[in-house]
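Given as structure tokens, the chain that follows is alone and in the form predicted alone.
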Amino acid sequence: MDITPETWNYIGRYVGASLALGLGGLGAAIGMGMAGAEANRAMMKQPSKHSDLLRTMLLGQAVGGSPSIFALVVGLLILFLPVNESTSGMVFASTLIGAGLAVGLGCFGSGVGCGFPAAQACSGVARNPKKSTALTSTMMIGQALAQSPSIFATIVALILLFLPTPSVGIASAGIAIAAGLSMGASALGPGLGSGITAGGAVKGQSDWPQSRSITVRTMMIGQAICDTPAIFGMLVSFIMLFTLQDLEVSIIGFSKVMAAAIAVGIGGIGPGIGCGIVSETSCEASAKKPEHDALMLRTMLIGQAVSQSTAIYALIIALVILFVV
């Protein structure tokens, strides 16, 4: 059965928008649920502080819901974007699906990640209610940084929607989907890891509030390093979108870009989460023992660097697939 260009256009809109909203909304809902659950648990311990806990929970949920808004905006664009007549059909549909993959997967990780600092802030307010304002401030800083991978993913999704995909035959479909997969999957792990880091910082600050400046600094450094795999994925997406005009016009070219996307995208999930686990404990340790902050920071950086090694291997494989073999 031959599929008409108009049918391809509808397929792209339906699948792309569902991926954007389905995955992006899923992550944010889980993160907001984590905040709500911990707020209820905290109220059992400190019912007299219900107003502070409710405020902290709602702020955490509001900020943590931002990735789902990114996904909503991109999803609506996918549904109502005018058809590009020059790429109408399979290529246009693939562009929409690629944009949905990018923002859906990218916002899923950041949405869940934002739940960790929100949950720890609610727990911390119950343990140390006098520091509720400072804890809420650290929570919001951590959540904002945890959303960086989702912002990267949104940028790639918008590029896919508004800039023309390279015209290289059937491989154009592969470029569009692969660019979205590369960015979205590689942002998933860093979004989670960055949120785990922020959760450790908020917990450390709630237990040892006098070390707040050291804890926040360690958190920000740790989160920045957690984002490295997402940057690798964005780099590969840009390479696909802007430098592959000479790609083989066949199923071989399609397979090449998809393989590179799987390598760097899936390969970035583990390192992003692993780096978050390292920096989570470093934030708590620095808060507890601020006099040994330099030692904790050095250990964190070494641990994260080694955890990042597999993301670097995945990037190398992706580049070799694109440019050597």
Contents of the next structure:
Amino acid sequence: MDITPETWNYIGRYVGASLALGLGGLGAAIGMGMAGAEANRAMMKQPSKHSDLLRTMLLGQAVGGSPSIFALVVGLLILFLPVNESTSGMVFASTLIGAGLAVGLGCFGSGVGCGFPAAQACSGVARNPKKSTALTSTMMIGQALAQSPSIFATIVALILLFLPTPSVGIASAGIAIAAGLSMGASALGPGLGSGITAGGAVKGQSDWPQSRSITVRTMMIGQAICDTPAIFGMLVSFIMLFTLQDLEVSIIGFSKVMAAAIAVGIGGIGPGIGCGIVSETSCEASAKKPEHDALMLRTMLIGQAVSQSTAIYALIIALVILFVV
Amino acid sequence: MMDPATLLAVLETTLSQADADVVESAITGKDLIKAGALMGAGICMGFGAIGPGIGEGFAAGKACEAIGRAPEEAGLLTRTMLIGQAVSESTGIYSLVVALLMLFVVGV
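Having gone through the form predicted alone, I am curious about the other one (the form predicted in complex with the partner chain); can you provide its structure?
What follows is the entire complex, opening with the chain shown before.
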């Protein structure tokens, strides 16, 4: 079979765009579905509040849908990016697949994550319709922060698409896919975790609206810490894209970058979700008892730090693979 | 399904066709062992980090909930949380050790 550079370009476009839109759209759809299901449940209990509920649900779904818009933009770019003759072929195809992996996996996490605060806001509005404005604004802050991993992923995808890849011949094909995988997979967990955190904060606020400022502050600190694995993943993908100019062109060089990407990328999923579970309950607890806020914050930070340790092991192993072995 | 030898031959031809002047040598068995060790270490640490990360999150989450209910028992609850997390961490440390073994002992 004869595989021309043209064929590689098409393979890259189709695989990359389907990864970006398939995975990115899937996440946002799950998140929107969670919001819709909760809104229906609340409406069934309180049919008189239907207009408030509908507004909250639509706002939550609109803001929660933006990761899928990032995925759509990058997916269309992957499909229609003009190719110049010098880069055409396997390397170009793998930058497209790498960009698709980054934005697809990254937007999947944030898309599902944005569903948690939207769902909690719907059930909160039904319980406490007078506080719906404050609740909706907390929901939107939480969703915006839960989208930061997907924004990191979009940035890496755009870098992959528009900056020249390291000119190490065929090895840069491996670098491009690995950089996309490490960013995308490591953004998945933090996106989910930040969303779970925002869900807890919205739930806490809907039950105890008077301690709103403390709840929002705890939520923002918790989400910032949830994002750490995504930052590790972004760091490793930048290292791959910008410093590996002397990667050996062999199966060893290829497995080096892939192994580092799997370590830091997949390794970031668990800690991201785990940190989210910690700060979810911490947000609820500090909303309930704002007078013990310092104690809750301390416990949350200790718990998140320990939960984060495996992400740090994964980062260490990735750096050892890249630079020591 | 191709057998490994054919697969290797196909991979080699693809590599050399794609960039003939850079690839100077064929893939040897030693290279394959090293590549396998690298991939093994990556997969080991990557997937091994999922469980402990989520598990420790559950432990700390429940501790936060309990401290919210009974703040006067915070010392005891934090201690229990840390013991639970340490035990849950052990599998993450196993992964780390196995990954380091693959990188520095097996794959040389």
